[in-house]
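Next up: a single chain in structure tokens, the form predicted alone.
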Amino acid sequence: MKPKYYITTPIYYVNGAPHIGHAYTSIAADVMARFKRLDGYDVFFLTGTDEHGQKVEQAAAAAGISPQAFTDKISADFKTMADAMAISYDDYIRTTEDRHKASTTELWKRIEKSGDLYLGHYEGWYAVRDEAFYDESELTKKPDGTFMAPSGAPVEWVREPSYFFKLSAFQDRLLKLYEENPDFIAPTSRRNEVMSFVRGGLLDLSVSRTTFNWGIPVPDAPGHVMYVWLDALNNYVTGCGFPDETASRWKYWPADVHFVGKDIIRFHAVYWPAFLMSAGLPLPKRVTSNGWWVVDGEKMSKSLGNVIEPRKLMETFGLDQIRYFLMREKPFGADGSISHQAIISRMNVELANDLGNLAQRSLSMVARNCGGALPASGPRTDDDTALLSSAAALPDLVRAHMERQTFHDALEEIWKVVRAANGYIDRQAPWALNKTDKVRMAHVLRVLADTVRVVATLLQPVMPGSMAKMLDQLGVPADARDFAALSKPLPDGTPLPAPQGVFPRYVEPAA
């Protein structure tokens, strides 16, 4: 039976329309999930929109229309971008469905029968913006006098009824959790800031609201909704069948991983394990928070006109051009810019002239030299062993990176393996070999198309389209492409398909 492996994105805010950050944290658990598929895992990958709260209220209604017909359209924008790029889940959920009301309200049955909440009155600082509430010691006082949250967004006072969760009784069990699960909290920087969060001490949270109606209703308690971070953090157990624990789909919970932005580390590593805790439910295993793309050294804002939309970016690139660039650019968990120039450097260097011109080379002298046929192994040199056997500890060496959602890491590996197959037939020269030992120019050739098969079936999960079409012209059954099947060489003489150039050279547009 295969291991189980779950996997999620955040479920994203339908108040405004996706962009590359949106894009960048979904291709991030799409390398994983296509990864460990390939890996032999049973992978169960959720994906979807958080679609209640005030902001979304507020934003329907400068809209003029209706909070679910906004919704609506935005998730179906969502839905549209993650196809676009390729997104590989197996069930996109939505917060206004049924499953998830009726999951959330057990939820919250669970909680209150803990006895971990309480009806109350809030009053404090709340961002709407974010959906979050601050305390006053995380504000910060502008000139005009206001305050602004630590995320920049602007805070009002509120005071009105709230139903309270008791945060305050989790803060041992949460720092026992971080310290005996290290790898709990992704990246290490993300984990100190948890915890040093959590260590300052923990407030009670609010967990419902009565100055607006568009959430989950709290059951017996009429005029209150949900908090819509608990409403939105439960869609993870509500797509595993929750509450039926009898579901087919329950057996993939706990999560294996959270993908999430930095930004919401703290709702995802401290509010929902403690939610998990009171409801006697199993934590998730690992929370891992990517870094945000800036613009030429800018941060993302309408205001200043360069909030990058994925899809066009896709239009004019190519679209494992992108994921492969957006991937490699940088570390998972660090920020990062994003330039035309940066993605066509990435293309044109390692895309087109190491990996592209390394197949090209080698697959048009097995076509023009070899029948186009598949040559057959011979007795090996040093050379072919020393390149054979670094592209052989590939799997492995890209499997850790991965499980450590080191992405870059990951990349880099492949690609020393494709440089040094890159000096590897420089220093052979199989066009001068053809001259004067074809059948050592053979041996050469089939070194090379050996190696390229590894590097090809690893890099499926950045570029899935690209690599199909490098397997094929390798003659890699459809069938033979994951990762035990490296294990077994091609029968020689396989037939192969006249070469085709994967990736062309990007050339900018005239003006």
Ligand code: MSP
The other form holds:
Amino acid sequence: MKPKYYITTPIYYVNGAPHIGHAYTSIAADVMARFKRLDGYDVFFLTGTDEHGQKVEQAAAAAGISPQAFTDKISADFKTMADAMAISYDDYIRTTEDRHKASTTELWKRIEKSGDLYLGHYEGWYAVRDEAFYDESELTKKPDGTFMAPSGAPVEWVREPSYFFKLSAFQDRLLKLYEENPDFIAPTSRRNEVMSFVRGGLLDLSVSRTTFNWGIPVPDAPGHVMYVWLDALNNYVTGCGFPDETASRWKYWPADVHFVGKDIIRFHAVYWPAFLMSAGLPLPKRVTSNGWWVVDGEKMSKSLGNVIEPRKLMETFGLDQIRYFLMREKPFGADGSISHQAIISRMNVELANDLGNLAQRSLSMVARNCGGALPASGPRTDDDTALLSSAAALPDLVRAHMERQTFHDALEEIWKVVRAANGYIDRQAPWALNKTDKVRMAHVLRVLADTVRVVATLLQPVMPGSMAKMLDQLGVPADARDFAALSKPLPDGTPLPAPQGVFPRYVEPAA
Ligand code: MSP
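Requested next: the structure of the form predicted together with the named molecule (the form predicted alone having been shown above).
The next block holds the full complex; its first chain is the one shown before.
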């Protein structure tokens, strides 16, 4: 039986259209999901939308339609977007679905049964944009005298009856969790940040709201709706069929990894495990957080008019090119800058020149000089062995990086082999051998085909469409594209289709 692997994206607020930041977290999670499937895991990959709360209610009101009609529309847009970006989710969850309401009501009841809830009165700061409560010590005062959350969001003073979750009682258990599981929070900088936040002492958390009603009702407490983060976080167990622990999907819980942005680490690494501990449910194994994309060095914002729409990028450059750029350009956990120039440079140097030319040069020689069939291997020179062994070592190197979500390092390892293969082809000069030693030429081309096969197989999670084309051209059957299949050589003489360039150079359209 295949080992299970459960992976999630954050569920996205449906208060506006998807932008590149949303696309990023989803693409990273998708790369991981695809990698695990190819590596022999039974993967369950969940994404979806976060539809309750004041922020969404206000956006619906501004659009002049009911919250449900509004969320139906925007959730559908996020789903279309996920499909357009080849996000291979197994289920798409919406927090307005009945299954989620039932699951979250049950979670609430379990927490209540543990004695971790009490009725009180919340009085303090709230940022609707972050859907978060802040202590005054966390805020900065602006020149106009108003306060601002660390995220830059405006805050307002809230005073209302509320249920509280006894978060303060979980400090020791949370610290023990982080200490015993050093990989629970990644990267380390975020882990340190969370640990010092928890060490600083935790306040009880307001978990119901009474000044609006777009949320899941608190059982037996008229007027109270659940705090949107408790509702939203619980999507991860709803997706596994909770509270039906006999559901076939229940086997996937706990999650192996939650992908989240650095701005929402506190919710996932502090509140979420505390809720689960209280409800007596197993804890996720890892919360990995990505840094932010800024545009030409500046924060993306509607007011600056520099928000990058993933659809436009995909139209201009192509889906796989964008997926590659996002995974390659910056370390996953760090912030990074996105610009057309940077995308074009990755496309033209690494995709078109390095990888595209390598495949095209090798395969067109096979087509022209080997009768369009995969040549047999021959006796190996040191140069052959060096290249083939670096390719053979790749899956393990890449796997180790994937486990840590160091995607850009995984790609760098792959590119080392791509560059080595380009060096090899230049040294071996099969075009010259074609005139002097056709037998050796065929052997050289086979070494190249085998190397490109390893590269293309490992790159499938990042560039699924382009790598499918490349593997077609290499004659790799559809059932021999997982990592285990790499240990079986392709049969000599496999007929190869006519090669076609997979990565054209990007040429700026004439103005
Ligand atoms: N609804 C919550 C998540 C609930 S999960 C139980 C939420 N939604 S969000 O739509 O605002 O953001 C979703 C994700 O997009 C976050 O992980 C956030 O970090 C990410 N990004 C939003 N803007 C971003 C960038 N500019 N760059 C990279 N990712 C950023 O938070």
